[in-house]
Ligand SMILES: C[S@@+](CC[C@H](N)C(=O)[O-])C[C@H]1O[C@@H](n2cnc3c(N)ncnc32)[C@H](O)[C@@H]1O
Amino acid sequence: MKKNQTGERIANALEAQIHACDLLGSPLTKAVLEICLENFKADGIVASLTRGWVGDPLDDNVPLRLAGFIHFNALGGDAGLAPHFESCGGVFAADKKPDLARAVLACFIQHEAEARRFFRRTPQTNETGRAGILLLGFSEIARRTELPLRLREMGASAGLNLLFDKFNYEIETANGPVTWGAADSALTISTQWRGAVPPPLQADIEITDRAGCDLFPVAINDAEARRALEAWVWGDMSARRARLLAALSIADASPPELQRADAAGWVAAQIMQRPPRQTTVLYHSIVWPYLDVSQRMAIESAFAQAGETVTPDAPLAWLKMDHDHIQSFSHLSYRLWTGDNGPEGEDVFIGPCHPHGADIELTEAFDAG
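Going by the form predicted on its own, give the structure for the sequence I pasted, one chain, nothing else.
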């Protein structure tokens, strides 16, 4: 019975991700996962690879681990896979799906041991499109505290969004287009801020220092780790891939400081030890659902404790572009402790947003005053 229940959960996870690929516009990844689902139901190699998965296969992103391994091998030059991947110079065509199916299953069969090792990796797109949403949060925190920002990112992956101020931004708003950042940056982020009229962005956001943590930080100077990072971006999403490659070129010139650490302990240390005359901003994007309950409770407890020690010369902010669980909508919000607003601080909900940063719906209740 337990085996049947596990199998049903894996099948349901695959079906849910197939639906998500459809909504997000990735026919290639949808096709890869349809092939995986059909093979799983037939008790083929995909069933062998995923049998006995411990944990929730949807929360653990089992479908994305399967798709990521296939893309990883396509990027590595697999002759059967590469012609179907735009990221490899190919193109996906629905009438070529039988050829894709043969290549996908052959890849799993021929590289079964490598697949099992790859599945231990946590999916990490390090989606820099999210910087187009986080920018509004950073700007508001800088405006309200009138201090430089000390950035600390939880679940930082390769730490690319720690470099948000080195990107160029083209933003469509209710008041017309807005640009921000260096026009000559290698990376331009395009996004839409819908709904309420946004507040003016700070002309300059000063960063004192920046650091991040991850259980599996990506060392961008390691070729295999770098290819794995590219593999998590779906192979027919050229704009997302171009953003990643541009961000990597910026990070190559000034790599951010990353630590391999458990989120809860690292967060507590960073927010309790706040240097004066700067605002410590702990932030994360699409990380919260992947933490277990004990980690979440520990982080919330750390903020509650830190909130009692905040003074006006060392404010604290918790910026979230995240969602409560894997199937909920993502949103942008922040909690700010100024030292004058009590141990609970002030919670500001800015609005629901696209998980890749394509747009945000600013709520009328968002008070930028």
The other form holds:
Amino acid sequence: MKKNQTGERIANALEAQIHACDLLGSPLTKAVLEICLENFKADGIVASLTRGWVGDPLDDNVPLRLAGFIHFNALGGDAGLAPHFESCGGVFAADKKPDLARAVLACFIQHEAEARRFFRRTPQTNETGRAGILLLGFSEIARRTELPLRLREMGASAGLNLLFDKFNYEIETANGPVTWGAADSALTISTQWRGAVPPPLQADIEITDRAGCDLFPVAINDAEARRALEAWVWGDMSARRARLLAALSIADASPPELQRADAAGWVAAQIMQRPPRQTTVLYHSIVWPYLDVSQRMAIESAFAQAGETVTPDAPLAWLKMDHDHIQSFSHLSYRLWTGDNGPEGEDVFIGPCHPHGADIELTEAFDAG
Ligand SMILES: C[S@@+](CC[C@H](N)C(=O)[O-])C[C@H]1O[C@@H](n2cnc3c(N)ncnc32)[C@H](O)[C@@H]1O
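Next, report the structure of the form predicted together with the ligand; the form predicted on its own has already been given.
And the full complex, kicking off with our chain again.
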């Protein structure tokens, strides 16, 4: 690709992300990217850092990598950056943008080699708000199978949602407010379940064991990996940051078991052999669009094969809070093989939901009212 074509694509990617930051309510990240765009157009340090990008700069989230690196350094104590970041106890004010610009550019210039290394990281968050939607699926599977759950999460990131039963939930439903979980938990998840009346939640959901995989599992006991996980949450999104820090404090006490593995092979290994007297629940949230066709087919055929061998004492469930593909809406659904319902199992569509878990619209077919 010619240099000016790449340049145009990087400028377009920055403009698109600036627009997205505006819509999503992050004036700070918007300002950081505006500074990057201006410097890029002036052929400054941002141009020299991004010019040779081989992939598609928008698909590869080049703007988020730039903003992530700046936040990473703010969290690391950069004295010029920190005063503009709520996450560091500061505050962003539009009239301080020239100071922010000096700090951003100085950071890229002073840490150019680290920036180049950081840009190899894929932006990666772990959104515990999604547990507010997954909970309904776990409860339904536990209610229907009357067995404890063996949790297996693919694309688990830092594995925080494997600890869903250690969070406190405040849920608005069509039948009024519902609470669930540990009232004294460090983390409260607030969500709305609209539309149909959900079945009562299982008071206790027993978990026999929990494990996850990710291509890039986040080791929360590694200070740099942990800071990067924090850095991907924009520096003025205080509620999201508070959720992440609370979940990390819970995970510190009982770290989830994570493997570095491609979901395609890992899923097969987890669901083929199922211990008795527990329901194996393979689940994922916002992972499916990241898989290519061959990975998806491998997972689907692993379920088809496993579905042939399900017996009533070792049921199998596939719970998704996910998209079918990137353009589609996210939704909660599950397929359950009880051992009595044949090799195809039963598909249950619960409803479309917000991708971060803010709400779900329960379908009429799911009405328990
Ligand atoms: C958008 S994040 C969602 C993380 C987590 N499920 C959540 O809800 O917060 C997608 C995750 O999928 C992982 N991932 C992408 N492709 C994968 C693959 N082939 N196998 C395992 N994990 C994968 C990424 O590394 C990333 O952690």
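Quick caveat, the model's predicted, so the values are computed rather than measured. Think of the rigid core as the biggest set of C-alphas that the two forms share within 1.5 Å after superposition. Positions refer to the first chain, counted from 1.
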Please identify the hinge among H284, Q124, K41, G339, treating the change between these two forms as motion between two rigid parts. Q124
So the chain behaves as two rigid parts; what rotation angle in ° separates the smaller part's two orientations between these two forms? 13
Could the core-superposed CA displacement of A13 between these two forms be given in angstrom, to one decimal? 5.9
